[in-house]
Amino acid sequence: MNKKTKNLELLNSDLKKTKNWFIDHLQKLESTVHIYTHLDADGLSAGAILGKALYRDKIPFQITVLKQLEREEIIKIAENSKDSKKFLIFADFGSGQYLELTEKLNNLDNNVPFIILDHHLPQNVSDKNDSKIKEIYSNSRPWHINPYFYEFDGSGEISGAGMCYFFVKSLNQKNFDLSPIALVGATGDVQCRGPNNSFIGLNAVILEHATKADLLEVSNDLNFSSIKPLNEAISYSSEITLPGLSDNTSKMLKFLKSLGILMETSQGDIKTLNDLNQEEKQKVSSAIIEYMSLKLDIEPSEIIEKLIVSKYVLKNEIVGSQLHDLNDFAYLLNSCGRSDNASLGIAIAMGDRKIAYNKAKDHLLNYKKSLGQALSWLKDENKIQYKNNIQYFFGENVIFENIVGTIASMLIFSKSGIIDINKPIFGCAKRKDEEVFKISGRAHKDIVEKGVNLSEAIREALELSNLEALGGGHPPAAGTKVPINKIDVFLENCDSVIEKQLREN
């Protein structure tokens, strides 16, 4: 047996474990069950998860979505619980704040039964080798489980919405038809990103199911929406870059039509990747190969890499809607989530195809157009700032904290040069009504094997500014929340951080 099987098995284990006090503590208390989850397209999926599964059940609960896990919250919630005989689970956020929800949830005063579901470094970890993440395991079982205490990366190989499905799973065998919506949490989170954009770790097995239950199938397909008119889909690619094509949707709607495609719908529409066969697919790849080839001096292999990856679809979704593909359902997810349209992303996840999916269609081209703007004040304006070690940007009007973090992953993403990805960088979006930041921290992959930890980053540069914000998250993407007035010397704080960590790696 090797090691990750025998992880594996413990992890089943635990959660076995976990659902036996789960429902001894719903027979005694005779309780309903109160769900905490975030706003993003993995806290959403995570939530619907749950919520499908005590449906199922026939378990009364409720779902409450939170922007952060942070200490008010945390103390508002321990009021609101006392004598309410609620249970509580805290999904894909709990861990970064364990000590803060034991503190005051199981106290003298309180004594609130909860669970917490995460794919977080537990609170006051710095990484997935410190040697706290044993004696954390030993002192939360059973009420917390979380993938680091079985050696499986929080980061890339699993996410919350894929720990509430091995959760949910442990409760009743038929919830294994909700492995689809874990794999939307974790392409929510990016973690398709093994070789040709494949899922690793847990997130594997948890697409085994998935497949194995003929709910979702795996071809190799060109690396572009197979939704978006097939010129901008190109155009836009943060993957593949066309020296004086990229950026320019006319001038690739012309070179897409120089190699004898008919690029027009009998509506008059432009053309998806889903419009095109087989024969025309070949046609696109060979073209962009040999035009990059040329003109980048790549070798065809490289290019191939980025070009040809895995897709997952949905077989029991329309082909062509938002929900047919994982990236596609989880992007309508998480525009539901930081447009203020939370529920309807759970309704939509929780299997309504009908009012919750045209409402959320209708606010999605809100939410694109917000992006697209935020982006474009950003390069037009000038907007990113410097130092020595890291960059950062302030939202001012214009990006709010709903969307600073995903703002921010899209620049670190995308290949426009408005930022230096050899730098982390440090999204500031001020709170509506209270005078913070909130800030949202993302590194490229390539600095983060360097040794940057913006999760570890960001909770030393709190305690150097003396701060007592909850903050954390993954290495290469955290958060926290900053005073106006702490703002300049945190952000230096940050700055000397990076710098050691990259000095001492």
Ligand code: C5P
Second form
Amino acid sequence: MNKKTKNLELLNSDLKKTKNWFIDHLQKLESTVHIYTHLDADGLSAGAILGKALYRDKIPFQITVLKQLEREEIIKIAENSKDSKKFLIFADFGSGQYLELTEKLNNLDNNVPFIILDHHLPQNVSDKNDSKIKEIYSNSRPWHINPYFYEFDGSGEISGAGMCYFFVKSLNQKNFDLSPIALVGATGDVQCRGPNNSFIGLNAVILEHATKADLLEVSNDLNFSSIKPLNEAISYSSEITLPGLSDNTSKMLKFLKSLGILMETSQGDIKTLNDLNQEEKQKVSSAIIEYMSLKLDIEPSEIIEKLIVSKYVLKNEIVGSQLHDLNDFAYLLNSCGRSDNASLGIAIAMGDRKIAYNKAKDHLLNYKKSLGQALSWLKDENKIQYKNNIQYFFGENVIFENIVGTIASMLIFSKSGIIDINKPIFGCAKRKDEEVFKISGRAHKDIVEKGVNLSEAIREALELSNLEALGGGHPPAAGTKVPINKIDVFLENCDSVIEKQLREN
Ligand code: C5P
Ligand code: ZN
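Please give the corresponding structure for the form predicted in complex with this ligand, as opposed to the form predicted alone shown earlier.
Below: every chain and molecule of the assembly, starting with the one above.
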């Protein structure tokens, strides 16, 4: 048996113990379940998976969505749960706060049972090779499930929704039908990181469940949105650049028409990728390869690697809807979470295709507009500031806490050209009614491979700045909050920690 299979078996056997512990407590205490989850696409998928599974087993539950499990939230949760006969589940967060959770929920005057189903680096763990992982694993069974205990990488190989999926599968095998939602969560956390955007690690195991159950289909396709007008989809692609055509939708439309493709549908709309037949797709891909290799002097094999990727579509969803392609589904959930409509996102991921879905689609337009405006503002007003090893921006009155992480991700992971992708970016947005900045750090995979670890950097910079806030996440994406009067020293410390990380690796 190879190591991966062995580790998966260990995870499954631990999950059974976690399940028994969970069921025993529910029966003994006659308690209901309170799920706390994160507001991004992964967190909403995680909440929906748990909700559907508990509903299926007739276990009463409620779900609360939080922007982050900060120390103040944990104190509130501990107070609210006291004497309440509740069993708590922390999904898509909790590992980075597991010491606070035990301290506040399990002490002399409070004993609230809980489990953590998370994929973030645990508190005090710097990276996946940290020797403390084993110790935490043995001290926190059966209530803490985290992929790093089983040598799986929580940053790229499994999401929070995925961990919840494995848990609910151990509750009831029927929950295999929630596998697609686990992959929506993974997509939201940008985990299609294998060759051709494939899923790897535990996500690949979930993919197998979903395809075997005939719920999901994988195919090779052009790396553009399937549902946007094609000229827009190509123009605004985050990975494919066609000098002179990208960012200019009318020129792009002319280019497509020049290939002899009829670009209007019978209703008069511009065709999407979904509307093209195989021959037309072939024409588009050959033309793009030729154009890019001529203009940018790139080898065709390199272009093909970016241009043709695995596409994952949900077989039970309507073709052309916002839920058919995993990328669009995750985008919709993210927009719900980030526009104060988390409950719509959870309802959609639990199966609502009417009221919640339609409302969410309405909000999506505004959400997209606010992201576009924020990016233009950063660019036009030269809002990016630089230190030797990092770059940063302040959201001022334009980029608020709810979208600062998404904007930082767009800057680093897409070819916006607004920032230098060789340095991590830190977005700072002042929190409403509080004298603190919410910080979102993002780093491109190329510098993560060179040793940059933002989870560790943020924790170290907090410590060097004498700040007590909780912080962390993953090597390429991490966050925290910092008092306004400490922001300069915090960013200065981030700069020197990143310098050290690059020097030592
Ligand atoms: O908030 P933001 O999107 O910037 O967070 C990036 C990543 O870091 C997310 O996965 C988030 O859950 C994680 N994070 C964390 N602890 C914090 C803040 C963020 O684990 N205090
Ligand atoms: Zn996550």
